[in-house]
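One chain is shown next in structure tokens, namely the form predicted on its own.
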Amino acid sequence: MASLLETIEISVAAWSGIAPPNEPARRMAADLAASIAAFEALRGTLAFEDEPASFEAALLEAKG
């Protein structure tokens, strides 16, 4: 199975017909992989995602 970085490079090549042109482009793709992993680590920990009804109730209570 390809790593996320390899998958990004394959996708760019498939959609754009180009390979990452230089090392900075590869580093930017690697940074994207790190950002995705960071968001995945937060999955299920955010209260808004867990209890959207509570957020709506708070809005209605603030409304008055």
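The term rigid core refers to the maximal set of C-alpha atoms that superpose within 1.5 Å between the two forms. Positions refer to the first chain, counted from 1. Just so we're clear, the structure is a prediction, and the values are computed from it rather than from any experiment. What changes on going to the form predicted in complex with the partner chain:
- Comparing the forms between these two forms, the C-alpha position of Leu32 differs by less than 2 angstroms, with the core used for superposition.
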Contents of the next structure:
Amino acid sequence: MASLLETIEISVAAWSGIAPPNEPARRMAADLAASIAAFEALRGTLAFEDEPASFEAALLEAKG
Amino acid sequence: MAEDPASLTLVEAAEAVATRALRAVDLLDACFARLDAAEGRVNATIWLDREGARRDAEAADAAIAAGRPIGPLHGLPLAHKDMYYQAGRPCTCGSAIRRDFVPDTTATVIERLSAAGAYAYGGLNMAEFAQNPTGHNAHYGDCHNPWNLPYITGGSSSGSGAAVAARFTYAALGSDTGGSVRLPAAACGVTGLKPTQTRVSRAGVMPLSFSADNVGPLARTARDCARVMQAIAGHDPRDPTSAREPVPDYEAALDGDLRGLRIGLPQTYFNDGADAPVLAAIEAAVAVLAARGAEVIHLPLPLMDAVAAYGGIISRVEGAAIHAQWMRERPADYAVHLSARLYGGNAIPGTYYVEALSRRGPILREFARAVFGAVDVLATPTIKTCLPTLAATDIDHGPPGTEHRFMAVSANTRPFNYLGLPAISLNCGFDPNGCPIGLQIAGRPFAEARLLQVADAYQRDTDWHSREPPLYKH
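Counterpart to the form predicted on its own, namely the form predicted in complex with the partner chain:
Below is the entire complex, every chain and molecule, led by the chain shown above.
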């Protein structure tokens, strides 16, 4: 099974046509494992009703 | 009147010009004298227009002499992060790619500052395309902290923080997508305000992240920031995303009265891993506010895991999209740390990005209900740790792992960008290395007047904001 970094390199090349520009790019891409873990931890908290973006309305509602 | 006009605050300088105690050219000469004495060590500017500045200052004095009406910033020499378009003038965005870019339009905020009487004499150093929290710049040289030169200035508005601290100018615009106004304000010992998302127009401003970019002022005092905010805030037809909310009188709110104010001290996230000198400075600062009648309440903050996770990807994805073409065609023209960051943004799935955006409103509602039902403002460290050096956070030349220290700098500022909330940073002391410590105060949407009031009240009782860096003591 390919590593996360290998998967990222293949995916970014295929979707965006961009190769890793340097070694820090590979390290920081591998660090996306932490983002994946954070999103995994949040699974199940997204409600269907949340789909329409309403951020600007929320700003006005919360202004007090 | 101070001996050196460069030592005046922005409001004091404006009053001096308006009352003819000083000429606009006196202010310009004083700022340039400071710049000529210290710029070689600080590196806060990318380009200067000395001749244009002289013409603008003389025109300001001529207007006074002729008795023409003047604005609240009349005759003030300012300079801004080099990402605000000014027709016919350079705008490098701190990059090699835009080294020769000369826009043919002017940013609304620059037009509004001009309408208030100010002028800009140059472009200030910044992180390349506003994308780092430290102030490193591989193309124009790193910006150095005026308080201790080997240390970071904070970024991305590095030159804005350093130039205001070094008395090269009275105020500077920065931009804040993850902390880029507040971090240099904290690191350089000045005051910086990130307004509510949508409060200030972004027309004619280099984009980093359409969802999280904000324009905000850095200046010496809260009152100075209030005056600049008065000039730039408000709806702009050129920026349809800008809010139509009325703009209050920010300076009128500065009454020093904190009786009944509820200050929240977070029990979660913001102090995790903080250094002892930083925590001590924040505690002392809050005691000053409490002595003015504020009530201090310790409280947990909800949803911080979600705020951190979602807030961490939006600007990365949007930045990667903006830069994708140049990343394909000119990757070597980016600094190592920036191309490395942009590359990873391309790997984040669209579903994650949409989830982060779609949850932003509901999370803000829940956060505001829980937090601002209990307190009026939150007080946190702007930066959790004592400032690191430029060398310790240099991804381009440092060992593996340097990127983690680099990104930790903005841990306390990014959450308020995701939430869209206003937040101000002001100096509340110094660490053992002589570098400033920043107090961050955040509030409800469109509560800029409240934040400025709290910061001003603090500055009435303390003198951190009036101290000058040791650049000129030989």
